[in-house]
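Here we start with a single chain on its own, the form predicted alone, put down as structure tokens.
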Amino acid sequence: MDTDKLLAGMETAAREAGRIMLEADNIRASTTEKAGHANFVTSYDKRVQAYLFDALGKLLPEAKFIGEEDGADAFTDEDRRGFAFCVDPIDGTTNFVTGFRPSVTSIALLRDGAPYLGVVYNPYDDLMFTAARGKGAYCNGKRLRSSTEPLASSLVMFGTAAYNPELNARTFALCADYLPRCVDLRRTGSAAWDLCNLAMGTIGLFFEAKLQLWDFAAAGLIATEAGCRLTDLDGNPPAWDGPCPLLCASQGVAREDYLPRV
């Protein structure tokens, strides 16, 4: 297997997905809701995913597929063996619907149940993030390293786990915990984009009480290859087989500041 060729093919697929997003028109008219609060899907999500499954299938025919619009949210035993593409065609669909940026395309290639290659593309700023396990993280070909600043000098990004209102109290308790210990909080609506910001060094920490695998598989690899620590909210290694809480910190954030105090 030629890893460089695979990664280049994933980049090409992500760039074409971005072109579809940029050319989208009258998005609200094609929008429907799935189960959960404000859980939108557009015809473009489905179109991008269909394209990606076709393009990536030609790139690595033996790979299985896990995608947001398939409805499955966890691995089967079969998915844990060999190669599997884990795809979020448009991470930040609500942003995409409302015109609030950013939205990104996320593609991870998992090998035996763990991220092996990762690509996240932000078409609005033409930023292509890539990583291969053990080979570092890059943005448009430039090596990425996470921030060396402590938490007190850093921004913290978070997600609200918006489709799970039972987690609201937990989410905002975490916000109240971190806010006095950092510069300020930010929320963009795309976990993949937030994790790429960690890799770029623009923020120091990210948390969300529940994320789906396709939200963090690619960007989680990119962040860790840039020197970040990625765990659940208790400091344990994340599960790569379905939804889980997530916490990610740059190399400058000390462990005593990294874990929540609530």
Ligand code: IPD
Second form
Amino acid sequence: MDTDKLLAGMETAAREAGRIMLEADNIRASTTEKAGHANFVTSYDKRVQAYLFDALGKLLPEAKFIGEEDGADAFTDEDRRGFAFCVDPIDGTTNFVTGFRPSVTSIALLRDGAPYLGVVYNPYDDLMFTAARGKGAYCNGKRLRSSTEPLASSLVMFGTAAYNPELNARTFALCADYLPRCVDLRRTGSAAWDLCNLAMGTIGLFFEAKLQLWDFAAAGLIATEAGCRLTDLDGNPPAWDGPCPLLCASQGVAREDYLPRV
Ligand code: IPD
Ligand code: CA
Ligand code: CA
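Provide the structure of the form predicted together with the named molecule, given the form predicted alone shown above.
Full complex below, order starting with the chain above.
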């Protein structure tokens, strides 16, 4: 197993996915809604996923494939054995539809149910994030380290789990909890991008009441390889096999400031 070659192949595939995103036009006309509040899908999400299914299948034919646009949101026992790609063709579809930036492509390779390789590509700024388990995280080849600032002097990013309105009260209680304990809050519309910001050291903490595995599998590995802590909202390790609440913080955030107080 040549890990460097695999990672390079995943990068090439992510770059091509980014090209499809950059060349997209008439995006609103190609948009339909899925189940849940304002849950959009465009023909480009489907096109990027079909391309990645094909390209990643050629790269590692024995790997299973789980992608957002397939419909299933959890790994089967079979998926947890050996290699499995977990792909979000476009993370930040609402951004993609409205023109708000960025949106990213996210490709994780799991090995025996744990993240092994991760690639996240932001085509608008040509930023390629990569990580291999135990080997660090990089952006365009430059080693990443999370921020050493304490929570009190850091920004906090959060996701609204908008497709699940029953979680709104929980989300905004968490916002009210963290806001006075940090500098300010930010919401970008792409969980993978939020986690890459943790890896780059621009923010101190990120939370979302519910994420799918394809939202955080690649960027979660990138953040942890940059020195971040990654758990569910109770401080337990994520299961890496389906939807999960997520909390992630840079190395500077003290243990006692990390968990929610609500
Ligand atoms: C969404 C984005 C968003 C997060 C949602 C995700 P999508 O992914 O990551 O930031 O708040 O929970 O579902 O639907 O744009 O791929
Ligand atoms: Ca997503
Ligand atoms: Ca998506």
